[in-house]
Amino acid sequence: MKDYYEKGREIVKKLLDNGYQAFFVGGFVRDFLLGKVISDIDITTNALPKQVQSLFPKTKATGLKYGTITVFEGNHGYEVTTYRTDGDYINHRKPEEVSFSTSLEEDLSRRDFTINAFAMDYEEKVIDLFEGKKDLENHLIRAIGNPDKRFDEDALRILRAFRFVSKLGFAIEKETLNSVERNINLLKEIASERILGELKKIFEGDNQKTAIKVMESTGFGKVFPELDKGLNLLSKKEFVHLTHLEFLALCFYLDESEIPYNWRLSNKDKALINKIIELVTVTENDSYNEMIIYRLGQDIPLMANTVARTLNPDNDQENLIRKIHHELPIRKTCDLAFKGQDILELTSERNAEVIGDIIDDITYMVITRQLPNEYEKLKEFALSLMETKYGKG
C-alpha cells in the first residue's frame, strides 16, 4: 500500500510541476484520516483530460465524458478526474452534462457526503470545506447542503449512505437519515444492475447487521417487496453475516418467489441463488450426504447453510459439510482408478451414454465407500455391471 499512495504522489507531483493544481481526494482522504487500509486512490486536477493524457505515457480514457482519466504507474491505476460542475441529473442517476471547472470548491460541492467531500494535497494538508472531519470524530454521514436535493440527483446515495453505515460503523445523521425515508421510492428509477452493486458493498462490510436495521427502519423492503420478509427477519437477528447472493436467495426463498424478472442477475448468479434454495428446501430436515457435497463442492453447500442457519440457529451443518468434503475419496470423476478409457479398451462398448452411466455408477459407489477406489476392484465391478444390467461384456 506504501508504494500504491507513493506512485499517487508522484501523479500529484508531476501535475503540480507543470503548473497544475493536483489533490487527492474522496474517499481516499476519508480512509487516509481513518487510517483504513486504502483501496483506491482518486485525484482532482485542473488540467483538462488532454493535458492529463499528455503529461503521463501510459493513460486510459476511462470517463472521458465526466472528465476521468486513469494514469497507470506500475502495477496500480489511479483515476484523475478534471474539476468539474453538474448539469440537470437525469432519471434521479447521472447528470445530463457537466461542465469542467477551474474550482476546487466548486467540484467538492457537488459530491454526495461530507466526509466524501475532503481533498489532501501534495504536503497531505487536508481541504475540509463541510466539517468533515467533525462528522468523522461523531461517526455520521450527513449529506452536503440539502439531502433532499442529493438524492433527487442521484438517488442511489442512498445506498451508498447504508454502504458507509456498513462499512464505517458510522450513523446517518438526523436529517439526512429523514431525508432518506422520505425518498426511498426513487430508488424504483434506479437499474438494478447498479442496486445490486451497492447491495454487494453493503453485504461486504463489518457492520452489515447496523446497515440492515437502516434499510429496513427507512422502508427499503417497501420499495421491493420481495425482499422485505428477509429484511425484516435480518433485522431482528442478533448476529448477521450473508453475502449479497446469499441474502437475496434468503428473501426470495422466504418470498416464496421466483426470481423477479426486475432484479437483473447474471446466469451464473441466478443459478448459484436458485441452488442455494433448493439446498435449504431439502436440507430442512435432513442431513447433507457425500453425494451432494461430491457433485457441488462444499462452496455452495456453505453457502446455504449459512442461509439455512439464519433462518433456524438449530439447523447448522457446517461442520458436517466440512467433515464430509475434507473425507470424499475423490473430488472429480478423473480421479477414478477406472475411468471410461479403460471400459473402451477391455470391451467392445463404443455407446457413450452406456458408458456414462456405468462410470455414474462407480462413481456413486466409491463416494458412498461400497467400493474402494481401486483399479482391479472397479474394473470387476463394471464388467459385471455391463453383464447384467446391458448384457454385454
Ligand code: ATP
The other form holds:
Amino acid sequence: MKDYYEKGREIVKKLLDNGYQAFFVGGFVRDFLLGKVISDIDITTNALPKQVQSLFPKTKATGLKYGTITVFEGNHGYEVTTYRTDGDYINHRKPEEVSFSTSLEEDLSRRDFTINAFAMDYEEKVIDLFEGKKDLENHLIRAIGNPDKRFDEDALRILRAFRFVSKLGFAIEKETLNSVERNINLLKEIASERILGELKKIFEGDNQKTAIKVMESTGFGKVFPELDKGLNLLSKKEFVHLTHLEFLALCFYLDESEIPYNWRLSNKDKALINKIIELVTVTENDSYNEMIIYRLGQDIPLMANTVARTLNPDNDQENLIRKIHHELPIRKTCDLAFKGQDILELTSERNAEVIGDIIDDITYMVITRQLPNEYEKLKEFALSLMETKYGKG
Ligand code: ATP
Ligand code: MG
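Can you swap the form predicted on its own for the form predicted together with the named molecule?
Now the complete complex, all chains and molecules, led by this one.
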C-alpha cells in the first residue's frame, strides 16, 4: 500500500516537473486523512488528457469523455483526470459533455460532498475549500453548496450519501438530510443499473445497518415499493449483514413479487435471486439435506440461510449446511467409484438417457448413505437396477 502511494507521488512529481499542477483528490484524500485502507488513487491536474498520455509510458484512456487517463506504474493504476466543470445536467444525471477547466477550485466545486472535495499536494498539504476537515472530524456528510440544487443536478448523489454512511459510519448533515428527503423521488429517474451499482456498495459497507435506517427514514422504500417491506424489516433488526443480492431476494420474497422487469439485473444475478427465494421457501419448515447441498454446493444455501434467518432468527441452519457440505461422500458425479463408462463396458446399454438415470440413482444412494461409494457395491446395485427397471443386465 505504501508503494502504491509512493508511486502515485512520483506521478504527481512528474506532472509538476513538467510545469503542470497536480494534486491527489477525492475519496483518496478522505481515506488518507482517516487512516483508512486505500482503494484507488485519483489525481487531478491542469494537464490535458493528451499531455498526460505523452508524459507517461503506460496509459489507457479509460474515461476520455470525462478527461480521465489511467496511468500505470508497476502493478498499479492511477486515474489522472483533467480539471473540469460539469456542463448542464440532463435528467438528473451526469452530463454527457464536460468542459475542461484551468482551475482547481472549479474542479473541487463540482464534487458531491465536502469530505470528497479535498485536494492534497506533493508535500501532503491539504487544500480544503469547503471546510471538509471539520465535517470529517464531526463525522458528517454534507453536500457542497445548495443540496437541493446538487441532488437535482445528479440524483445519484442521494445514493452516494447512503454509500458513505455505510462505508464510514458518518451521519448525513441536517440540511443535506432534509434535502435527501425532499428529493428522494428523483431516484425514479435514475437508470436501474446505476441504482444497483450503488446498492451493491451500500451493502458492502461496514455500517450497513445505519445506512438502512437512513434509507428507510428518508422514504427510499416509497420510491421503490417492491423494496419497502424488506427495508422496513431490516431497519428494525439488531444485527444485519446482507449482500445487495440477498437484500433484493429478501425484498422480493416479502413482497411476493417477481423480480420487476425494470430492475436490469444480469441473468446470473436474477437466477441467483430466484434460487435464494426458492430455497428460503423450501426450507421454511424443512431442513437442508444432502441432496440439496450436493446439487447446489454450500454457497447459495448459505446466502439463502442469511435471508431465512433474517426473516426468522430461529431458522438458522448455517452449521447444518456446513456440516453436510463437509461430510458429503462425493462432490461430483466423477467422484463415484462406479461410472457411466463402467456401464458401457459391462453391459450392452447404449442409451445415454438411461445411463444418466442410472448414474443419478446411484448418486442418490451414495449421497444419502444408503450405499458406500465402492465399486463392487455400486456395480451390483446398478446391474440389478437395470434388470428390474429396464429389463436389461
Ligand atoms: P469510494 O472509496 O467508495 O470509491 P470515492 O470518494 O473514491 O469513494 P468515487 O465514486 O470513486 O468515490 O468517486 C471519486 C470522487 O469523484 C469522489 O470522491 C467525488 O469527489 C467525485 N464524484 C464521484 N461521483 C460524483 C458525483 N456523482 N457527483 C459529484 N462528485 C462525484
Ligand atoms: Mg473511489
